[in-house]
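Presented below, as structure tokens, is a lone chain in the form predicted alone.
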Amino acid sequence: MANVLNSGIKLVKNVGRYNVGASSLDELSGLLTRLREQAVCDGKKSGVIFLVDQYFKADATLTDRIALQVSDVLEFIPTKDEPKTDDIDRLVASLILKGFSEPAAVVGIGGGITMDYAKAVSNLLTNGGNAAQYQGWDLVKVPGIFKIGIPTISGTGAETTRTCVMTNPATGMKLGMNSDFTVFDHVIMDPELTATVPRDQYFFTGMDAYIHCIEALEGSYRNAIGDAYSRETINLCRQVFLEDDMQTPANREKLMVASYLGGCAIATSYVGLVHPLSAGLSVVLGIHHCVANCIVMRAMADYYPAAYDEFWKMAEHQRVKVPEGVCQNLGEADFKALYEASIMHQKPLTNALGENYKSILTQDKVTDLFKKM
């Protein structure tokens, strides 16, 4: 652990309870009782946001298992493209019109895009204000509505961090609401949520626990805590996807623990290399996260060689094509473009390469890596 630097990380909260293991969905039914019970005490309304997954649409008995009232007020929320700031305050003034400006509770059902959504939301129903006023660390300085996240896949870590990542279309920055505010105060964490999701989806969004913790252990932002999830995270990901079938129910029971984890190591630590590039790629291409993260992991054999190995064997062996050639056809403003949305990221690439990354990575640098992507 040499050259190690000082985070700043301190004082860390994780999320407040949890729910884990099978059918922990029927927990919610009790939780939101308790809740809405609370609200009529403190003299507010018990209706309840669910914001769910497009995916579930078709779902017929998904408001039954989710225990719906009439009360409540549920919003479907689009997946294909990442979170932008502006679609979710459109959503936060659509609900303050339908009267949910101070409900009993914000549930958030779905994937990173959703949990995401149902964070902002929380926040910015007592905060006031717009979501881009929020980008930053520590600017979200009010208590949120209670809020509670039920993933439905598992990876990128939404139900444990302390963040909501969106991009602001006006400045082309994608960060999030940093803040011990944004963490949820419950999660249900339930692998029979997870069987349906695509093979190659549930390998892109799982590689993202995996890619956090081989950036943490990598970086010069250190300490035992953040250490000892990234390990734990990255010895279940290893046990998940290098057996033949990574989709069994003890294994997506696995890789829930190990989104789990890997969100928490995340939450005192930083990443690295791969989630800066991997933000360019979204931001200028609409590549969304975790598969993002898998292209940029074309460019990483000198920055990270031994994970490069792993990961490459881990995706030979479930058989899954990582899309190539993305960058092919840019232009030199594209590769400008992607370069800016990438060296924007300080403390991951102070994390990664040192105080003085700017030197290392000077635009041809960077226009070399996106162009082996």
Contents of the next structure:
2 protein chains.
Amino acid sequence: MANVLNSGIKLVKNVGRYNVGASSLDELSGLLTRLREQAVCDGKKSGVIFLVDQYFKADATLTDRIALQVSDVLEFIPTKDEPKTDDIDRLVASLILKGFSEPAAVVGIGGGITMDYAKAVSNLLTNGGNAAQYQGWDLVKVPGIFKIGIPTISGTGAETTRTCVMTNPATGMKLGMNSDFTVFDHVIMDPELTATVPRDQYFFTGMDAYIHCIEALEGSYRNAIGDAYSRETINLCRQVFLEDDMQTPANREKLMVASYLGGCAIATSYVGLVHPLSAGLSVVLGIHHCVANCIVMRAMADYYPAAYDEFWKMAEHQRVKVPEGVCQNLGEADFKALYEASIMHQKPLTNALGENYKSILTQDKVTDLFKKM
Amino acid sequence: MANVLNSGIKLVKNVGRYNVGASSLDELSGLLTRLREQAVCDGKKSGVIFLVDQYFKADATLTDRIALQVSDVLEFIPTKDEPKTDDIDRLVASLILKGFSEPAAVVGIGGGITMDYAKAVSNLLTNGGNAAQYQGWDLVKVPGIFKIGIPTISGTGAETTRTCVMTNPATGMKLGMNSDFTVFDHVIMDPELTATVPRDQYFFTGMDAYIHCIEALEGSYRNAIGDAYSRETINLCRQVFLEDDMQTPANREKLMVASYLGGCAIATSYVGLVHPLSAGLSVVLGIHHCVANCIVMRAMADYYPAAYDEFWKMAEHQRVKVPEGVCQNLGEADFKALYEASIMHQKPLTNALGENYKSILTQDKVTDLFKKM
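So that was the form predicted alone. Now I'd like the form predicted in complex with another copy of the chain, please.
Below, the chain from earlier opens the complete complex, with every other chain and molecule after it.
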């Protein structure tokens, strides 16, 4: 691929603190006690907002494990679709109506979608206005409410990154609140929380970490720390997905760490060709991000040959069926829409293919790629 | 070695933000401007404390590059000996006398010693009292002054860790302010700053990162994230020290990243046998930490055989002469002192050899090891 250039990403905000290891969730209660006490000292209420993946509705033990108090509010987050700006605005308005305009903390417990909701809600409560106003880079003005991320599935890196994915249906824009203030103040990585993730979902989501690090390492915008994080993320993914049982406790801990470090990698680098095409599948066909990435890998033999081989070896080893033929009944207008939703991602495509990426990725070429999926 | 046990280290505080890459030092001026403005808003003075390795006394360009202002104070830090608690107390007293009790920031520019001074000064200015009061775990009560670490040599990981090495001559105790408040708020990693480091020192200090990660990975107290950081640190050290020119700009950037990630590794794991013996050499013979580690490697063939081979291969490849025979003229009392200064490091020695480490490391055995150095 192209020459190595400096990534130009010079300033990185880290997650404030993190807990790691089995039963780390037990640490949440003490952390919240300190935050509640601080809130009361500051003349605020001690209530906490919990945003929890709807998957845990059925888990009767959860309220105990998070030490839910009567002064708190818990909202289950639907994860059928990625967050829309309107959904976030409605959630914020309802929380304010319930008296949670200045909570002691916002806790997001779930996958990328739920954690992204938590990031956005935290920022909007202190910054005011609507989610759409903050779609872009460094538009958030002041720190959000203290935000805690607790991943229950591994791979997206949402627990580490400085953005939260949001789609604005009015403008069609899929763009997050890209800000240092979006980074979690605290992350709790408890691999016991991923014990019940269905096999396929575990694989698809875990592969998000693998794929974005492959893209970063093959790109032209690089730096030594991003490369280091990417290499080790890929190494951990290999350990997990080339082993017979990818879901042992030790492998779940490794994948949780891979997800966290993969997020650190993205923070100092860029994705490449997979993510733009995957975004096309999400925007036009409504396919979820992580499975969309895996579907795109069907067309990546010429672009990431070593990763292509390894990816399919892992999928086969884990006996995971990646959807196939998702574009087979589409018409010309659909392919045009897919092309447009993909080609707009200038920075990743330049990273992968150089500045003349549009002459390489013609509409016909992109259509051919989607037809392979 | 022993079975793998959970490290028990569950909560980790990260460096707040970091800059990375050539010319990153240029970002300091803007960062300080924001901190100065904030200080004035808060009704404080805008002056900044710069603690700079004495090595840079001769560098006439430095004051420009750090945007030194007349309201600031710059103290050169002697690096002949590791910080003593009294030295730190005297420095803090003199800074307060000069009117810097509430500066806008404390900036440490140098190696581990200078950065450790900056951490300690920052904490003492807000917490009061003497340095010796805070030797131990979590004794620092409130956050220090905003602290910025700017390494000018790579390896110790002082830019990342939650401690600062200090020796108390009155008690003989070498123990830092082990606290989340000791972690830098901001780190600037500019590999241009390590361009003038002498070859031997570059190697000895860089090897601190390699050695503590080897110790961590061979230990029994472990976790997935510590292992990940250690593996990648070792990988980067291999890239640097097995190449012909270890000091190219790219290799200096890699070693700077290795140092940072090595610090992250220590934060979630423990060292092993090298560091306790190295501490013996420092305490009894006054040998600096990083070269002492390398000297200890002379006696490590039986304990870390693979790392032993690789270490000496790197030293040979870089044509670096590790001091030899440092214990050859010592008497019985000296060897007893060396034994006692080493064997007191319970946690690392348990990590390396198990709970019965004292029955393995008898005084005769330890004396034999020192005689190999």
